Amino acid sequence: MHPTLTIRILGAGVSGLAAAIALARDGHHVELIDESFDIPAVGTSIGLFGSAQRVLEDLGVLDAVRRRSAAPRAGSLRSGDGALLATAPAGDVLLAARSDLVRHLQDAVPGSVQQVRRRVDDVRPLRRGADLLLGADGVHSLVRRSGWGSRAAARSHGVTVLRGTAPLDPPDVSETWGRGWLFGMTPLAGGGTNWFACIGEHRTGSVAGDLAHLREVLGGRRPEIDAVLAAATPEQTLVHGIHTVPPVVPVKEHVALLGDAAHAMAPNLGHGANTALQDVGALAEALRAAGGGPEQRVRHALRSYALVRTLPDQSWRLASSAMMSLAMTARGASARDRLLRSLGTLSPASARAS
């Protein structure tokens, strides 16, 4: 029988919560640390593909997530003037509100997990007395900066993202690529629209001002976009940038990175949450398979985790950045649109849900 490990997790987002569930159910002593344990206030959607759904099934929350998700059959990619460029079958994707996913994961955390609400400014004390420290603390991860140095700091893509929900049903699942901008819309379970937009870096200092600027940039492009933006409100809109991190091997001594802390990526392929959940599944499986005493077990498990997850995670990171560059191109938009028309149908993995 394997020895029980003491595991600390910094960050109670999707990857941190999922890791707490999986590792506590395997009998480990788990401490989950977060400054707020907040559920996102705006229920924007994320896409959950088959690989992530299998992890959620293992965690016992897939049925609850599926009941609160939309499952579109297909979507379309359109040019800035609304012309159809390509269609994309949705495959097995579920569109779930991030707020619902976090809530279901919070509800599934076993009572044996010690949940600690506090701000952490120095991770060194977290390493003491723990067999394993997991950094699930996002794109600006303190764990990554502490262990991997300043070269691993997050880098901005130089764009502004606005995303939110609106109380009207989308006419279709679509993403529109203009010259230096994009706009997408997907259905929300139970009715309503999840929408997302990306433009060149521009912040006014208020969400209302940022929405007004977005309406100026995209107004009159497509009636469907105008309708969504007319219904959008500052209270149900988020504004942020897009950051990525340099490639890193996500393990060092008895520390491992999960999700955005390891491989923050542009959202343009919709695999941020999927890769985060796959990280959790791979780490839990590696710990189950590793033998020996605590130190040896952690060392073997982290080596296996790094071998299994580094390449696919970094591949998604690079591909997402490439897709964002293609979507946001201005000079080459006409050539891009001609190429996409020639393809006609895209693979399900190309359907994005931010």
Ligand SMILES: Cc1cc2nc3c(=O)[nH]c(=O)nc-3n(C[C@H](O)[C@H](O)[C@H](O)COP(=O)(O)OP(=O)(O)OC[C@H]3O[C@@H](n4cnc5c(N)ncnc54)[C@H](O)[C@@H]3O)c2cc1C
Contents of the next structure:
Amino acid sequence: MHPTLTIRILGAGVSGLAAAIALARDGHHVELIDESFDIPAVGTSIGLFGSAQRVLEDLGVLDAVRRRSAAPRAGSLRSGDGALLATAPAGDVLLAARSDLVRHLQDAVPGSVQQVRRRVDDVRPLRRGADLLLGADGVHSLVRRSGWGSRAAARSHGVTVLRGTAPLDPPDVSETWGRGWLFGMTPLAGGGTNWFACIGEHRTGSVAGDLAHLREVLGGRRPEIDAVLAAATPEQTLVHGIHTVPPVVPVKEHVALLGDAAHAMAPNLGHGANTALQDVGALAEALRAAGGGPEQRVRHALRSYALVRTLPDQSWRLASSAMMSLAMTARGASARDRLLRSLGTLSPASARAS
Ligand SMILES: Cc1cc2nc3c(=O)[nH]c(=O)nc-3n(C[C@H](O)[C@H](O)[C@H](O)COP(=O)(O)OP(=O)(O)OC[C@H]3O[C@@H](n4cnc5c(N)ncnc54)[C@H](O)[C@@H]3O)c2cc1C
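The structure above corresponds to the form predicted on its own; please provide the structure of the form predicted together with the ligand.
Let us now look at the entire complex, which starts with that chain.
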């Protein structure tokens, strides 16, 4: 029988909640700290592929998440004027509202987990009395900055993202790539549209102003986009930047980083939550497999976690940045569209959808 560990987790987003469930079920003493355990008010979607679904299944929440997810069968990629560039099957992806995913994970947190609502400004006290500290505190992770230094801080991609939900069925399931902008729309479970847009950095100081600016930049390009933007409201819109973090090995002494804290990535391949959940599955498995006393067990498990997750996570991070550059290029847009159009004609699905 392995000794029980005392594990402190900073951050109760997707990765922190999932880690709390997995580790408490394995018998560890878990403390979960977040400045807010509130359910997000805006239900924008998160992509969950097969690997993340398997972790959710192990946590006992997959069925509940699946019931509240959309599962589009295919989507199209369009140029700024709406012309079809390519179609792609959606595979096994589930599109879940982040708010629903967080709610289902919160419901599954065992009663033994001590949940503490507070903002943390100093990581040092969190290490005292804990065998293991997990930094699941997102893109601007304090744990990361404290343990890995200011050079490991997040860097801006210099773009602004607006995401939201709108009360109309999506005119199509698509991503439109213009010159220096993109706009995507997907279905929400039960009806409605999840939409997202990426434009050059621009903030007005209010969501209403940012939405008005987006309508100015994208208005009149595609009727489908106009329809979604006409239905969008400031209350159901989020505005933020995109940040990435330099690559690091996500473990140090008795500290490990999970999810965005370890490898925040551009959203363009939809793998932020997916890789976060895979991190949790790998860390829980590594702790189960490691033997010895608490110290040795944590050391072995963190080494194994880093070996399993660093390369895949960093690959997704790099590929997501490359995809963002391709989608957002202004000067290379014509060459990009020509290339995608010729690739698109090779796909049997595109012939059916055009
Ligand atoms: C508001 C929001 C909306 C998002 N919407 C989408 C979306 O629509 N689609 C999509 O694909 N991805 C979205 N993401 C990103 C996605 O959630 C993450 O990429 C992925 O789920 C991994 O999350 P995480 O648990 O590692 O970090 P996060 O989800 O960022 O969670 C980090 C948690 O740490 C807490 N925290 C951080 N610092 C401190 C501190 N010092 N003290 C106390 N608590 C702290 C935060 O309150 C937060 O709950 C969103 C993220 C956020 C925060």
